[in-house]
Structures are given as C-alpha cells and as structure tokens.
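So this first bit is one chain, no partners, the form predicted alone, shown in structure tokens.
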Amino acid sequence: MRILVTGGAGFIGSHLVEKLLAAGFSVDNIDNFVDYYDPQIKRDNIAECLTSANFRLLEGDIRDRSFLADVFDSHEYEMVIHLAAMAGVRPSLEQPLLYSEVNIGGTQNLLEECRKSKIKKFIFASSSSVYGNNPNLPFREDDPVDYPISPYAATKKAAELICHTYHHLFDISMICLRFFTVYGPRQRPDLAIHKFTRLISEGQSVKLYGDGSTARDYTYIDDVISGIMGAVKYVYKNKCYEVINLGESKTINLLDMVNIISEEMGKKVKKEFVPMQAGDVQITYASIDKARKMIGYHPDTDFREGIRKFLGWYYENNKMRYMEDQ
C-alpha cells in the first residue's frame, strides 16, 4: 500500500515515515522545507529514508493547487496522513493569515484532491490546543472546543470541521489525532524541552512564563508513533469519523520539567520568571480511554526516561560542538 504523508521531514513526520517503511509500506512525502527553523534539520531527518526504494520525496507546498493536482494525478494512494502545518501557538499571533492559509486552506486542498481521486482514508494531525482553557480535566474528545485562545488552535479546530464535512459529503473515513506536547529525539529546536536543554548546556538563563505552575501532558515520540500506526490500521478497516487524543495522560508542571532536565544533565539551571504569553493555556491533560479502546494505544514512557533518551540524542547530535568546547 502506498501512503502519502505531508510534513514527513519534520519531527513527528520523519519518525512516522521510518516506521511506515519498516512496516512494509511505500511512502511519498510532501514537504516544502519552510524556514520556520533551519530546513537542513529536516533534510537530515529523512536522509536515511532517501536510501529506500519505497520512499519518494516530493518537494512542494500544500497551498499550491497545481502542484497537488500533479502529485495526485501521477500517483495512486490508498491513504493520506496529513501532518504538514504551520506550527506553534506564539508565532501564530504574529502571522495569523499565514496560519489560516496553510492549516485551513492547505488541508482543504488535500481533501479536494482526495475527493477527486476517490481516496477514502485520511488521517489529520490536530492539536491539544483546540481545548483552550478547558476546565474539565482530563480533556475528553467530546468536550466542547468552541473557545480556542490562539490563531493556531482556531486553525486546527477549523480543519477538524472541514474533515468532518468531507467525511459526511464524500464518505472519506477520517481520524483526527489531537497531539499533546510531543517530545523526544529530533524535537523542533523552538520547543521548550529542546530550547531549555540548549540554554542549560550553554549556561544561559531559562525564561519561565508565569509562576512555573503551568502544566503539560508531555508525550514521548515513540508513544505517539504507536498511536498513529494504530490509527492507520483502524481507518484502513473501518468507515469512520473519529477524534482521538494522543497524550500520556499525565501532567508535568513547568518547574518540574525544567528541574528534571537540569538533574539529568547534571547542571544547574538559572531561572528567570517572566509574564505569561498571550495564547498559552494553563494546562493540557489528555483522557486516552478512547485511544486505548479504539486503536490499542498504550503509552508507557516515563517522563524522566524520555528526557534521558532525548538527551542522549541531543549530545550525539551536538557532539562536535562539545568536543570543540573541551
């Protein structure tokens, strides 16, 4: 079976592509290598995939309808896994129109090509940010998500609705996966765990927004990938429209997160408390009952263990710099 993955050179995407190839799937990856962060990082992520005869890299933008038409006209796919997006809550406050163009318009462009090509299986990467400051803990998939507090969150909610529309009108089976703060090897350099690790290693102060009590449901990359693979199996066999949380169903507050990184690095951390940022939520906390029952999702990576694995990758990835510092 050939699967089209969008955003397959990114953090989550590159791990997923490797897993799909190892499972015997043929994979085409659309990526535009946007300079949100260094594009070479993403090229390095998929370097080994390029050696596989079952992998093809298709460089282009999901906003480009003629490019997408050529891709879908030239290749046959049984499933689309749509991960590509403009990511990040805070940057979306600065460029809300760009986020709408990519995350909403780009998603609908893909769904239109699926409709025209009669592709009936679609998985969409949504986000825990759609829950906003939901007072109900843990977050359940049937909770109201009508009050997003950032443009990024609003675009993900809008894309979920568009997915449902195409499911209803064109019988495309859909699963929307709400990811909860994914971390691990290859994590984007702008995300907190990666950024804090770099700052601590360099002896710089770490800015903590608020009083340190904000909390996140940190989810290790291997657990997320197992959840996506479970969704692949489910959507392949069933006609459906489902929204499913992929979290660890545990929360770590900001202070504890920083202290654990510091302890595992064996380095002291210089903390600098600054005001909360607009668009940031107080807590994310996933109910994963539905994921357990429906797609056999069983995350089992302890946060400290996950940090150790991330640090192993981080040191290996930066070993030349550390050698030069000695």
Ligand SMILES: NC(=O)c1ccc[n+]([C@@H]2O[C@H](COP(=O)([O-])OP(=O)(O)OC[C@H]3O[C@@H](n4cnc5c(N)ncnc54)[C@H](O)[C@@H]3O)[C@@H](O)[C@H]2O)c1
Contents of the next structure:
Amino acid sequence: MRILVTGGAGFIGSHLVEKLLAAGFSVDNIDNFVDYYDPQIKRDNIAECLTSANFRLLEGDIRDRSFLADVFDSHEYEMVIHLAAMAGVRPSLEQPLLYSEVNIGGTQNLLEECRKSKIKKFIFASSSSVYGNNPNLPFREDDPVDYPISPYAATKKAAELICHTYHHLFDISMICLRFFTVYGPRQRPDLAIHKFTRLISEGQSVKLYGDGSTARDYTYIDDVISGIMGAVKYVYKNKCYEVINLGESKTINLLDMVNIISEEMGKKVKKEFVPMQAGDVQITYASIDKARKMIGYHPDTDFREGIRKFLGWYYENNKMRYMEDQ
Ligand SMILES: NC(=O)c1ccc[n+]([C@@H]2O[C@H](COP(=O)([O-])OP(=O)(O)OC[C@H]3O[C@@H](n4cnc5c(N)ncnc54)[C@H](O)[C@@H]3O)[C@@H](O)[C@H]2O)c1
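Target state, the form predicted together with this ligand; input state, the form predicted alone:
Following is the full complex, with the preceding chain placed first.
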C-alpha cells in the first residue's frame, strides 16, 4: 500500500515516514524544505529514508496546484497523511497570510486532489492550539473550539472544518489528530525544549514568558507516532470523520520544564522572566479517552525520561559544540 505523506522531512513527519517504511508501507513524501528553520536539518532527517527503495521524495509546495495535479495524476495512493504546514504559534502573528495560504489553502488543494483521484482516506495534523483558552480541563474533542487566539490556531481549525466538508460531500474518511506539544529527537529548533537546551548549553539566559505557571501537555514523539499509526489502521478500516487528541494527558508547567532540563543537563539555568506573548495559551491538557478507546493509544513516556532521550539525541547531534562546552 502506498501512502502519501506531506511534510515528511520535518520533525514529526520524518519519524512517521521511518515507522511507515518499517511497517512495510511504500511512502511518497511531499516537502518544500521551507526555511522556517534550517532546511539542511530536514534533509538530514530523511537521509536514511532516501536509501529505501520504498521511499520517494517529491520536492514541491502544497500551494502549487499544478505540481500537486502532476503528483496525483502520475501516482496512486490509498491514503494521504497531511502534516505539511507552517507550524508555530508566535511566527503566525507576523505572517498570518502565509499561514492561511499554506495551512488552509494547501490543505484544500490536497483534498481537491483526493476528490479527483477518489482517494478515500485522509489524516490531518491538527493542533491543541485550536482549543484556545478553553476553561474545561482536560480538553475534550467535543469542547467548543470557536475562539482560537492565534492565526496558526485559526488555520488549523479552518482546515478541520474543510476536512469535514470533504468527508460529508465526497465520502472521504478523515481523522484530524490534535497534537499536543510534541518533543523528542529532531524536535524543531524553535520549540521551547530544544531552544532552552541550546541556550542552557551555551550558558545564555532563558526567557520565560509569564510567571512560569503556563503549562503544556508535552507529548513524546514515539507516543505521537504510535497514535498516528493507530489512526492509519482505524481510518483504513472505517468510514469516519473523527477528531482525536494525541497528548500525554499530563501537564508540566514552564518552570518545572526548564528546571528538569537543567537538572538533567547538570547545568545551571539563568532565568529571565518576561511578559506573556500574544497568542500563547495558559494551559494545554488533553483528554485521551477517545484516543485510547478508538485507536488503542497508550502513551507511556514519563517527561523526565523523554527529556533524557531528547538530550541523548541533542548531544550526539551537537557533539563538537558540546565537547567544547565541557
Ligand atoms: N510539533 C508540535 O508540537 C506540533 C503540535 C501540534 C501540531 N503540529 C502539526 O504537526 C505537523 C508537523 O509539525 P512539525 O513540528 O513536524 O513541523 P515541521 O516544520 O518540522 O514539519 C513541517 C514540514 O512541512 C514542510 N512544509 C511547510 N510548508 C510546506 C509547503 N507549503 N509545501 C510543502 N511542504 C511544506 C516543511 O518543510 C516541514 O518539513 C504540522 O502540521 C504542525 O502544525 C505540530
């Protein structure tokens, strides 16, 4: 079975592609290597996959409709797993139009190709950010999500709505997975755990937005990948439109997060408290009852253990710099 993954050179995507290949699937990957962060990191992410005969890299942009038409006309897919996006809350405040073009327009371009090619299985990478400042804890999939507080969140919610429309009109089975702050090896360098690790290792101060009490449901990459694989199995067998949270269902506040990183690194952290940023939510916290029941999702990575694994990868990846620091 051949699956099209978009954004497969990114953090989550590259882990997913490896897992799919290991499970015996053939995988095509659309990615445009946008320079939101260093594209060389993404090339390194998929270097190993490129040695597999069952993997093809289709370099291009999901906003480019003629590129997509060529891809779908010349290949046959049973399923699309759509992860490509402008990710990141804060930069979306600077470039809201770009976020809409890629995250909404790009998603609809893919759905159009699925409609034309009669592809009936689609998984979409949504986000916990759609919950905004939801007062109901933990966040359940049936909580109202009508008040996103960043352009990024609004694009993810809009894309979920468009997914539903294509499900309703064209009988495409869909699962929208709401990821909750994913971390682990290859984590995007702009995300807090990776950024803080770099700053602490360089002896620089770490900016904490707010008083340190904001909290996130940090989800280890292997857990998220097992959840996506569960969704692949479910959507393959069932006609459905489902929204499913993939979190760890535990929260860690910002102060604890940075202290755990510094303890595990054995290095002191210089903290600088600065005001909260627009677009940031106070807390994310996933109810994962639905994921457990529907797709057999059982995340089991303790945060400290996940940080150790992340640091193991970070040191290996930055060996030279780390040695100089010691
Ligand atoms: N990492 C998280 O904590 C998190 C949380 C919630 C949701 N998500 C969602 O999961 C998905 C993957 O996130 P990630 O952290 O791996 O991000 P990432 O930036 O590492 O991966 C996204 C990939 O999409 C590609 N891409 C971007 N624009 C494109 C375009 N126009 N055409 C083709 N490819 C394009 C990028 O080059 C990149 O390789 C995204 O949809 C993101 O919004 C991630």
